[in-house]
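Let's start with one chain on its own, the form predicted alone, as structure tokens.
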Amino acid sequence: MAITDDGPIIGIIGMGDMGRMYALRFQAGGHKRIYVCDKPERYEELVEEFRGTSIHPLPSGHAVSRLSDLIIYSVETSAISSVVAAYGPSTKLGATVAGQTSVKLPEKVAFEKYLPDDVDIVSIHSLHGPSVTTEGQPLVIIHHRGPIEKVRLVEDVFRSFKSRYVYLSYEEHDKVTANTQAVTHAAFLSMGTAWRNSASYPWETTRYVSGIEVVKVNITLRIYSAKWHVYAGLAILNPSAQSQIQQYARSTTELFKLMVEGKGEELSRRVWAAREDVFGWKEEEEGGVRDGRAPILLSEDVLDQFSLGQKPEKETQRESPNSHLSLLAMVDCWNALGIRPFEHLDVAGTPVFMLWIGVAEYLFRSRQLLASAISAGLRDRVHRPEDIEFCVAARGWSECVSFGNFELYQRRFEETSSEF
């Protein structure tokens, strides 16, 4: 493959948000020929938009296959392989291949499936959506097939991204996007719902109002901003994700029904149990500095400053405890499958797993604040129907997945984000 003094001809094949992301930064860096495309309808579109600019569209992907040295499918994972199997043949010969989907599976058969034997695939992910800056951002690197070269290739393309990069293998890469991903979004996709099925939000009460509840709140929003498919992909098509999301509603069902039942000293051992085995903090220890590692999220003093409302003031209203339901679940589903959190963070976490890790290392750290957790799930009748909700919600996003339905995740997803 020849490349000319301006460097590699780049291709795009799917200009959604992350496709065009890509575009941008690329053109941002420097780089004078990228190729793009995406459904035929949007060529006249994508022609106007950049008219004037190094990214230049093309009709199809046949085109871009043709003239590009590198070419990156950013195309659903659910697409992957139809639209592999149009433009594959057209690959230019030598050219290096990757992808940009959040589940590697299908991407790696499609590849191997469709593309010639002539080309060479090193594939990529930027673990983060199209809104968040590039910079310290994780970008995987898969070398598939090919010559070192190739991999020194697309760090050089990439380079003006100013990602971390990780190394991984196709097989790697979903077991950690299933780790640092899945749970999360099905612990704050099944907080909206409850949300919405319950008909009462946190904005709208003084019940949550600072502290992790606004940490909470505010992941949540960010999630269901964000299209459905992002998350669809990575939990219906990643084996690794789905098995991780039947564990957190089945942790999180185990739980409720120890508090609804009264049984303390079972739910006290469980939750306990979890606490040290995830974050090596024995009962009897207050939490703190772990391995060297500061606390990810600010003390409670300093946190409670942020709110999302007034609260009444202290002298007419104690607040209620809270269960944490949810963090509780999520501690007891890592400890269940034996995923050490912070171990994944530092290979490829993304900002809201390190947000998530970060509330629940800010539960479990406190051992009054547990303690509080633990005594309000077993007594507390304030948030009990919440709680109620949220399970029930976990349940349905569990059995959402393991139907492998697209359509009626995106039905369950639009219905709470419609609300938001």
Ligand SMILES: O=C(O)C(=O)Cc1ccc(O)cc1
Given for the second form:
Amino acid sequence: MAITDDGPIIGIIGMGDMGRMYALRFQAGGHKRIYVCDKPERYEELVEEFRGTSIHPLPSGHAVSRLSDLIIYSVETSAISSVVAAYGPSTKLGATVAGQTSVKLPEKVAFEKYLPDDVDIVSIHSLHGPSVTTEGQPLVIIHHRGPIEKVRLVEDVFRSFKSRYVYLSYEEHDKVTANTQAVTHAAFLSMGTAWRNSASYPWETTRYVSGIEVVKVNITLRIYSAKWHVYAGLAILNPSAQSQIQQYARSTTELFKLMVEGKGEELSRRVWAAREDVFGWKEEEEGGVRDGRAPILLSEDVLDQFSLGQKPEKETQRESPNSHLSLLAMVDCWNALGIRPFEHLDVAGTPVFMLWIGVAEYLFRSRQLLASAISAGLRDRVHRPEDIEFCVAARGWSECVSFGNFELYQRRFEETSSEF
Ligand SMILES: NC(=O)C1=CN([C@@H]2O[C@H](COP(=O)(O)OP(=O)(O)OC[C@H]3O[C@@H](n4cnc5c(N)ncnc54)[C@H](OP(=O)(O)O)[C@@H]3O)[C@@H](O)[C@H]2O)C=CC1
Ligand SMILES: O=C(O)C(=O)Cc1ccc(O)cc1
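Since we've got the form predicted alone here, give me the form predicted in complex with the ligand too.
What follows is the whole complex; the chain from before opens it.
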């Protein structure tokens, strides 16, 4: 059946957070017919919810696949194989199929195995969560099978999102998203676990907490308010992610050991070397503009707009410096893996990654701030228990991911998220 004047019929399989956001966006963008489904038991509920709109719920993925010109699978990464096995054979002749999964290897394997030869594959991935505006955010487009016109079709369908199209292969996608997301998420998951295990939450403290700490709190809360399977899929199923998460735990423990052993020279050498290799600033120079790009987060004033508590008048009443172990380890880990995070900003700069690299840059730009973090790591006793908890948590997440066990991941995640 040819595409009508109303444009291609869009189908979405999986009406969770992302599928729902897509359906509403397509409707707002003027698409007249959007067929959607979730698991069959949710059919009636969806019919009620979308009555009188351009979004038409159907009982299952078979019907969506039979009727749509562009079918988007928006299900859990761990479920993609069984869902495509079920509905893929029903795909309309000549249709285009896409997936929203965060890791593309399982999706590619499933599409190649279960889709009929007479349908094309142009996959996608919005590199942001469902509550973030699509405007200006990266939308990866993967042209895997079929004529170039099908890429144009996908570009047209998504035009109203005003996202920034980024063209990658399936393999490039998994490499670059591992580099930006895997270790970043491991850092925030570890922070949350550490707070939970020590029953000490930054937002409950009577101390004034500003700047870098507030960014950490905000992102950690955001990550723990999302669905566990998104992060589990990314960490366990992305072929590059595991070794990176292991390196992050290794960097964390190695730096912490140097701190407690009082090996100041070795610690300093390692941290300043990582600064030079990752950011390009020599130890004796203040961090400046990199490759003509202004710093991501400009100043403490910007960070302070997100403070917890009242800002005290006197400097002495402010939070004492801490080692920022999570950030020192992040940059050490990027260095050990040869990851140059700035190269990924335009391609796969998710909102969380942008903020994280922004605070890392903020800490490492200033020689004084970095020196004071190193010194606090060696001498400060107030924050040391938090650093111990952080090390244990980073190790725990790394082990959990290496077991490849989704249930264990879910348990760890929910134990902490239920406290927030
Ligand atoms: N959330 C995010 O920030 C982002 C997520 N992604 C990716 O997008 C995909 C969807 O994520 P998200 O929307 O957050 O997750 P959700 O869990 O909110 O949505 C997935 C939905 O698919 C449903 N589903 C599972 N099996 C079937 C089936 N056989 N037929 C129809 N529906 C089915 C699920 O039902 P049930 O809950 O009963 O299993 C659920 O409602 C994932 O692959 C994720 O990695 C990509 C970018 C950002
Ligand atoms: O910004 C981040 O890293 C997020 O956590 C949101 C997110 C989660 C999963 C994706 O596949 C893409 C973006």
